[in-house]
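Just one chain follows, in the form predicted on its own, and it is written as structure tokens.
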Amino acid sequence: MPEDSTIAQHEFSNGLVLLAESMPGVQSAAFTLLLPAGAAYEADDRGGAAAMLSEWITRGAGERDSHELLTALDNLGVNHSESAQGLHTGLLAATLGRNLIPALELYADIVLRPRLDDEEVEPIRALALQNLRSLEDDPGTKVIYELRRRHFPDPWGRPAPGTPEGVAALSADEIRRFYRRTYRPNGAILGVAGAIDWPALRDVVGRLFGDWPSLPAPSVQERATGPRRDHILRETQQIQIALAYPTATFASPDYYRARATQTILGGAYSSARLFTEVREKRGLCYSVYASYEGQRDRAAILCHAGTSADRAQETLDVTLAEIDRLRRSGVEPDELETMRAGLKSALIMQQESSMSRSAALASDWYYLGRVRSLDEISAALDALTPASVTAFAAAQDLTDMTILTLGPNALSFPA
């Protein structure tokens, strides 16, 4: 490890990236490790095969069954979950930093040697239906699902989760091929951080994972989706609408100012634009917000609300108006300091978490092929301006815009 960092990197011979930050004073320790096994790199018509694998491999490896391998998480004291995305399948662990090996030893397991027993399939199906059954029930994350497979080029917005028809169709074998094919170590990174020995910890991954062999990576087709205008129906109590549109990624030069737009839009406080102008002067609806969603290629700020039927039209003018009032009037200098205010104590905040330092030392690889230091997320938003955000606010462009809607009955889109 460098003296001048906390921070170390080891690349292995089979293309595995581990990535480990000491982090003084703690007492736990968490791992995160992205494999590159996301919905992405489904089948067209098997889509769900990613969710159920991330589940299949805790049931069961190495030379325990499903009980016994959770019971040695459990008197590990291991809080972990395991689960898919569109692009990657993540794992991620916290424990004592005493019992981190012993957790790492029980993955190389969980990854490497997973049981994958036929008996463990249909009630796996069973929970994965279930969960596609309660997005019927919860219209907000059904209609964000919708938005991105709409918006992104196929297959970067597959919805996780995957399909009914695809889940049902899925076999045993089906799903061991995409273990096969997917769960490689050429693209997989493994984040740690928390009380940690970087030596001895390098050493062990050398010794659990170092003979994982590597493989192609698999073949990908994009396409184009859409449509940009569409209305989902569903007779439901509320209207739902989303949509999005692109800004800078995460590697770009103008990435905190995208950023910076995006919470001065519709961030998590209560002088947000959207918040103010949609619900609180108007009280068209409860929640409303703008989120930042990046991939390696491209990103996009997405919008989010819902509404009753007889508010709906005109909560989506008032969104639209805002978007474009941020383009044409850019942002004022109190907005600026209490977006950066929020952004820097949520990156403060995150340090103080092993579990969420792990998580993003593996996600700033896989973005920027490096990792990030406080100091320099902090230089960052303290160089932003009034001036700089304005500017980058008044070249977005909105052509490429995708609106969806969710409910009742469809509403007026502009062109």
Given for the second form:
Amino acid sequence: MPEDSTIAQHEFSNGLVLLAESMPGVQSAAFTLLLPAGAAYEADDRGGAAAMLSEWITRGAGERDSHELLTALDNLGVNHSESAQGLHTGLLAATLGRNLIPALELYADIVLRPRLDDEEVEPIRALALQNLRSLEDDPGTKVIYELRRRHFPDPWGRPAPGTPEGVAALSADEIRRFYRRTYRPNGAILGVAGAIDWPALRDVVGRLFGDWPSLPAPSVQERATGPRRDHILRETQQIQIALAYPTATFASPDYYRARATQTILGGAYSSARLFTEVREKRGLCYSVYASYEGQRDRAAILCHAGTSADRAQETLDVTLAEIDRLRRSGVEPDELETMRAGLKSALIMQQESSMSRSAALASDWYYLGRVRSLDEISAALDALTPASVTAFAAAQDLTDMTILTLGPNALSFPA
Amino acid sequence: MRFHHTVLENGLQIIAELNDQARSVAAGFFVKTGSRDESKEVAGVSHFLEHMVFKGTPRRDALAVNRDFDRVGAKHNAQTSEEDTFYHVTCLPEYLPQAFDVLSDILRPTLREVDFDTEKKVIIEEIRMYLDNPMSVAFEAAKAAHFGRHPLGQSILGTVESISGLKVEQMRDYFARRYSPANIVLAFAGKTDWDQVVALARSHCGHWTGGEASRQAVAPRGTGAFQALLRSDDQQQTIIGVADAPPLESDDRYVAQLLSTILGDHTGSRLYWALIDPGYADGVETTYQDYNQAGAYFTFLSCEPGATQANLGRVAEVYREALADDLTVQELTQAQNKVLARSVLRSERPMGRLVSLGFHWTYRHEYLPIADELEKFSRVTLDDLRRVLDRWPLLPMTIVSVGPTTDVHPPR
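Given the form predicted on its own above, what does the protein look like in the form predicted in complex with its partner chain?
Now the full complex is given, and it begins with the chain already shown.
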């Protein structure tokens, strides 16, 4: 039998939170550093600052120029990505366990001492603009970004790639100001998992990041968005259908009931209702699913399907009918058992991937201020009953549903 | 890690790499058949059949197949390539008997006409989905252009026309010829017991029948063709280059893998510094793909339409320099470190091991432990890189350009 993993945590005096899970039988180590520097904190007319900055920080840091820095990461075999998201900038890295500490040392330079040289700004701007153009060529991804922008109150649904106007307008100094305002230890979470030595890791992270001064959290002005029904005209082969409606947050006592309804509706397995009704029984599309997206103060269930113009109306109608059936009739006992089996297996299999675990640690802390043990999650799943999930589904308010389509023609939407 | 293998009387080969440290077990059937084994009349049948395999057996209809996998929390899927169709499941060790009962059952599908007609619509939607993706369109066109009449150039998905015209009898006939037990490898990886998996395989697959399935694997020669296809609504230009490379039967594939990493890895490679770092293109990458008696280097490029010609010139310049001057030992070491770490990360999951194990056995009939695979990469020298570059230069390439401009020419 594999031994059990152990989770440790430490909060440094500047607010940085370190979470670590030692995973027996694993040679690799991975970390996820969430910085409170997402697109939500950008100035209204400067969309793209977080994304441009996440590219800029790796172009030279500390003693190393751009070339030396990437070479050093490559020599340590570090698989890495730096990306801006709605709420955070996420730095992800995975390598052999013995290279973890040297990799963290490089990342301390990247986060605390990026060179941010002027001459890198134009290449980064060119990349960011092209990235936005490539997004226009990817209708399935584009429709989800535009759905979030319409559904969540601004700035919480902003697309991390930014806007062409924002990217074109951003000056080097504006991006540096964004760096100085948002890259801070209070609000930053470092999740590490895999082949690790906890006391040594804690000491190294303290030495590398302990002197990082904390800053006040930026204030955010919330605004209503919309519209709740919209169509984007595109000459594509397929029509993209995307919709979102509010559900229980991560920290809510209803969280597991919300996840149960989302998973039974359209989770990543083939007996989910949308897959069964839309694809298996009617052959209406190739891909159809429902996912859960949470922020601290709000959460939504998102549904997405893409299909030909002549079948899109039926796809939308069947999808809406399934959402309504869930609300009216609730869930069956065997559906709940299937959902539980899937989520529990996934939890155990997550223990085989240091990358997945490091991300789960950081995400738990962000939403809950603590890390859930596998036993806690298992017990919460076991506690669900058909009656409790059905009661939650019946109380789901669907009046705030946002529906967006993208393609050659609009569909008829429910009122 | 312990390795075992055996062959059933009907020719089905069984292999397993057991790892007590794993938390899950992965099982997969590797059927040696794909788009290269299709005649023109049935273009896309391998992939369509892969979908139909999940549509039911004498014991289960499609919904029961889904239900019986899902109720033990088993993650299942399948994929079809030019030369293989691979069905797999990952589950907790205690549920392997139930999960394998379904996986083995569906490999002898009923192929009912009513399911065939419904699933045909799904396949056509899948084709249309990829038609909205410029990289997929360019990739299909580039393979067709490069391999010419060689069957590796045939589309995996087929076309709306070929799928619409396909008859269920043609699929049944293809199944009978290609899914014989002697053409299938059954592999297991992760936490399980050898005696148990052999017993499972015997009881579920021992009665399978079928003759010999063969493949004519003739080495192709790339055409070096050039095509510019108009897609006026795209914003970016998408370009794919293809050049011949070592086949999977040759140990030179380890060298080719390192060469493509040095020249065109998505980060820190020569192409990265020449095109991405200065902001000339938002994507460029060289990958090495091995096939049965064939191989190819693919170069992927995405950039603004007006910058296409200049960027093609930059790619060609990077390749010309590599051909003319030596690569450095630092570059080789850096690529080895990258490839090693990626192999270790991929291998930590039973599913990652299953893929390497199954394909290696299908084509090489040998077991390659992860340590030995790493050793193959570590042993590559600068002389190897030079020798393989001379034998398989990346230039000239077949080039297909897709996007709003057709004012594109082969690079000088």
